[in-house]
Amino acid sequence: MPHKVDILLGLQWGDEGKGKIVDVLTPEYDIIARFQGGPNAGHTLEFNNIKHVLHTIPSGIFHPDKINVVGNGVVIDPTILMREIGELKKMGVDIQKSLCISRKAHLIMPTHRMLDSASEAEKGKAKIGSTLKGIGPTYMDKTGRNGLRVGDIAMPDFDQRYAALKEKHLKLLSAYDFEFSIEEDEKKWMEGIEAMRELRSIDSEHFMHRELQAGKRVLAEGAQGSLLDIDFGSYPFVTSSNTVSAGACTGLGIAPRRIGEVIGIFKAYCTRVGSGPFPTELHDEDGELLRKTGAEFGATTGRPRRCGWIDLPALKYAIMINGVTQLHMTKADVLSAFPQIKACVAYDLHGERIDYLPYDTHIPHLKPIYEGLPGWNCDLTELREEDEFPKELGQYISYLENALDTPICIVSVGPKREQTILRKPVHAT
């Protein structure tokens, strides 16, 4: 009997934590694909005392008897990846062995990158965030079926097809007042295609069939948060894929009846880096004193991220929209520095009281109702099973719980591996 592809994503603006879990979790599957995104994620892993950060390459690659799938929804920066793959391969890692890439899967060219940056710069005050890694151009030449692939590097003419869209990116850079120079990285990026060149590509859908009906295990790892979803996040503020749980389908090549256990990832609080609708966002002591203590900062792009607290009528709203059969929770150790925590219920929004995100989340009138709860007070980071908990704790877990009608299976105390509290059964399917 095939197993089913359990899902792991994010529930909030991203960086909830997705990649500690993925590596926690890994030794459960044979198999850990990403589906979307792109270097513009970076996913953070801790142990052996070093921080490790992935930005195209899924996180069970530190499990040397592991699969790991690059698949045909991700974009991929060729000179990133090499990077990347060097970093590995320092530490051991096997990545003929470990690491196959899906044939389907989009090339970003020096080109893409300079066209966001030149977008972006364009917008001034009304710029999105961009990670300016080129992501954008990258989907929109993809969808304007213009896009260069993976598979293309086989091709015999891959260097005129590489040429026809460089050439149509300098005319498109053309209209905007924007120098810019991409010779060094083109060269970089050539020597990228050449490495690539020597890397395991598949044709992901039909190698996720045949895996699963062999009888392995595959979690799907979703990159960025819900919150950014393309269609459904804080439209225009979002990222350029599809961040929802229906992305592993289109980016993996899965049938929707495949799709087991939907696990979904947030932070016991709120973050989002770069612009956009923020309810829960605080600009006081409060505010900085959550950053400070979780270390808020981009493992991208190193930018200080945006702290609030959690957002109960967003978090539902994602629950809805990925179909979440259970929940982890992160960061817990960060809100011991707080007396008192506080939990959004519901919006005001022009006097009127609403339990929903509407339509425009980026309303000035928008204002978060709180509730308040204890908090714990004391360090969690020593902690490792569940009746160690402080009682406050464990009341603020039930509290959720109760509001998102969903278990909270895992619960992390800070950023190691064995930071990390298995309450209730993972069901690996």
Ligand code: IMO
The other form holds:
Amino acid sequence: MPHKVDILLGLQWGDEGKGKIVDVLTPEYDIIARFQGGPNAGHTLEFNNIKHVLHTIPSGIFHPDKINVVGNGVVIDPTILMREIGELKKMGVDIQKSLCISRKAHLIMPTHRMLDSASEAEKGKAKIGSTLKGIGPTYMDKTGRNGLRVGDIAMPDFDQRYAALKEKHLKLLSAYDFEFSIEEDEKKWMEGIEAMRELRSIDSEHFMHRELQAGKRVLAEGAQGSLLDIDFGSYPFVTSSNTVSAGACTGLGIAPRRIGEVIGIFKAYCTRVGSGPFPTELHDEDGELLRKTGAEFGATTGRPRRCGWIDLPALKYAIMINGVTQLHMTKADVLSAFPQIKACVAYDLHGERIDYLPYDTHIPHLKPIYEGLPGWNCDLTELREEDEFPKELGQYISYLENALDTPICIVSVGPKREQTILRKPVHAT
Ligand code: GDP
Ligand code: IMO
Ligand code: MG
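Since the structure above is the form predicted alone, I would like to see how the form predicted in complex with ligand IMO looks, so please show that one next.
Up next: the whole complex, starting with the chain shown before.
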């Protein structure tokens, strides 16, 4: 019997610590595969005094003898990919052997990035807060059936197709009051395309099928978070891909019945970078303390992340949509700074108590209703076993497991690999 594919994904607005946990779990798998998003992602790994941020490459890359797949659902910027590969090579990572890229993944062009910036600039205050990596315009060309794919690089008419799509983009750009120049970017991009010819490209759907039949274990690594999903997130303040578990099927070419564990990662509180509704956002000194203690600054853009208390109705929604089978909680250590911890259990909407996320979460009248829990007020970063947990942390975990009706298998107490406590086995089998 082939193994099932496990999926690990973020349940909030991204940056839940996916990179760290994937790196920790990689020894248990043979293949780590990204299925959506692109260089808007920033996944941070810390081990052996190294801190490294990955954008396109899966977070299993530092483990020798593992295969890392960039699936068809991912959008790739050759310039950024080559920079990432260059940094990894300097660290002695053998990319040639361990990195495979789907021929069906779409390419982000320099003009996609320009279109992203022009669109955001025109929106002014109503901007999405995009990472400006060209994600939206690239997925628009994918669904609009105009896009360029990795497999096209090997085609004889690649240059003409690139030029035609670029022309189309330039026409679109002329409609904006936006100044730009692409010569320098385009030169680097073309160098990136040349370098990509040397990489191992695959048909990810066949590859996955074959490897699963051969008994290999696969972990699919999500990017962004469920509340940024194009369908189920706080539209239009979302990204342009399906970040939820269903995205792993379409983004890798795996059938739904092949899915095993769905691992949902959440921070012990909430953060969001970019615009859009955030019911539990704190604009006071508690928010500032979360940002400072949690070093909440974007791994891709460096922007300060908005911070707030944990939002249980939002988490329940994400658990439902994804079919989460187990939870991993990160950044528990950050809450050590608080004598009392709050959890949003419902919202007040015009005087009525509701316990679900309404269609329009942007309404200023949506006020979180909190329950208070005692804090633990002690350092957790040296803890390695659950039986060393302070009583109040144990209470917080039980409270969440109860409210969310899902087991919390891993608790993370710091950014490093070893700051990870396994409470329950991650694998059902
Ligand atoms: P990702 O996008 O989900 O991979 O998360 P990011 O890397 O963007 O952001 C998570 C940040 O929190 C990174 O700087 C991690 O090194 C850090 N981190 C991960 N887990 C923990 C934890 O348990 N405690 C603390 N203090 N930091 C953590
Ligand atoms: P990881 O994988 C946090 C946010 C942006 C913006 C919105 C749309 O590191 O968790 P886009 O560039 O996709 O058009 O931006 O989504 N965003 C993220 N926020 N973590 C991410 O990735 C994000 N990727 C996109 O800030 O609000
Ligand atoms: Mg991130």
